[in-house]
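Just the one chain here, the form predicted on its own, laid out as structure tokens.
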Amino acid sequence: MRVGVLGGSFDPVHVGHLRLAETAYEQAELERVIFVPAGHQWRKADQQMAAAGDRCEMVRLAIAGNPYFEISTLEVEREGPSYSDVTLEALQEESPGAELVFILGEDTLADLPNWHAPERVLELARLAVAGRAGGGGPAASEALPGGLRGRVIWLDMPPVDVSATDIRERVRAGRSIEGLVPEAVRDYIAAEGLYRD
């Protein structure tokens, strides 16, 4: 049994996140994908985020009706910084015997050596990586350390030109975010007055 894990601030969750999860589900042959909203991102401590409850609710709305998507709130419930290795250990305990597949983009893969306990992340999970436009994709595997090469599943995914930063700026400026987030998420942002100064 393979279980995908997609972490992030999801501030807000958007169509790029959903497309990445769908692509990983299909191409990495996953049984399900767990979205894990970050609690305290230690590497982004200087960035202000929407409240954890709002970010979790937006994920719930975005994945509603999808039988193979679910949410785990373990990072927002845990005190202290959110470390991927600690999260993967907890998810492994919840699903003993499952093979975890950590879903990320090629840019994030390049940053992996700077993570907390990156070797432990690779012990706990394989990586499903979506290449970026102009990136090396599967050919970049040759530049990876030997032990990492066999742990990467490269995803064939067209680029999705959407970012949470752009969405927040659009909301702040009173511009439309239609098509960038699921309709239920767009309505939630408006109803709760998120991302307005």
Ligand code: ATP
Second form
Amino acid sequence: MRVGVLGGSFDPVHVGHLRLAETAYEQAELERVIFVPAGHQWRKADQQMAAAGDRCEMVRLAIAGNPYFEISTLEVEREGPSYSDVTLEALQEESPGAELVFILGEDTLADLPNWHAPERVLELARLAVAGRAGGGGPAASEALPGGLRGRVIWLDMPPVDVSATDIRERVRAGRSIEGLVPEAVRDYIAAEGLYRD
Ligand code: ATP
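Go ahead and give the structure of the form predicted together with the named molecule, now that the form predicted on its own is out.
Next comes the full complex, this chain leading.
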């Protein structure tokens, strides 16, 4: 049994995340995909994030009705920084015997050598990676340390040029986010007045 793990700030969750999860589900032959909203994002410490409760609720709205997507709130419930190796260890304990596949975009992959215990992450999971608009794609993995390269599955996914940063800026500027997030997430952002400053 292979289980996908998609970590992120999800500030907010958007169609790029959903395409990424769906593509990994199909191409990495996953039984399910667990979305893991980050608690304290130590790699984005200078960035203000929406409250964990709002980010989790938007993920719940985005995945509702999809039987093989689920959410784990283990990182937001944990004190201190969100380290992926600690998260993967906890998820492995919850699903003994499962093979974990950590799903990420290539921008996050490029940052992996700077993570807490990157070797442990690679022991605990294979990586399923999607290109992002403007990224180098599989060619970029040439820059990765040798050991890492063998653990990476490149997903064949047309780039989805959407980022949470762009969505937050659009909301702040009063512009439309139609089509960039699921309708229920768009309505939630409007109802809660998120990202308006
Ligand atoms: P921000 O713009 O705030 O940095 P983001 O849009 O990159 O956010 P995150 O929640 O940080 O979203 O991303 C979680 C994971 O999803 C990361 O591994 C990231 O690379 C990946 N990801 C996000 N958007 C896309 C996308 N459009 N295509 C492929 N991967 C994506």
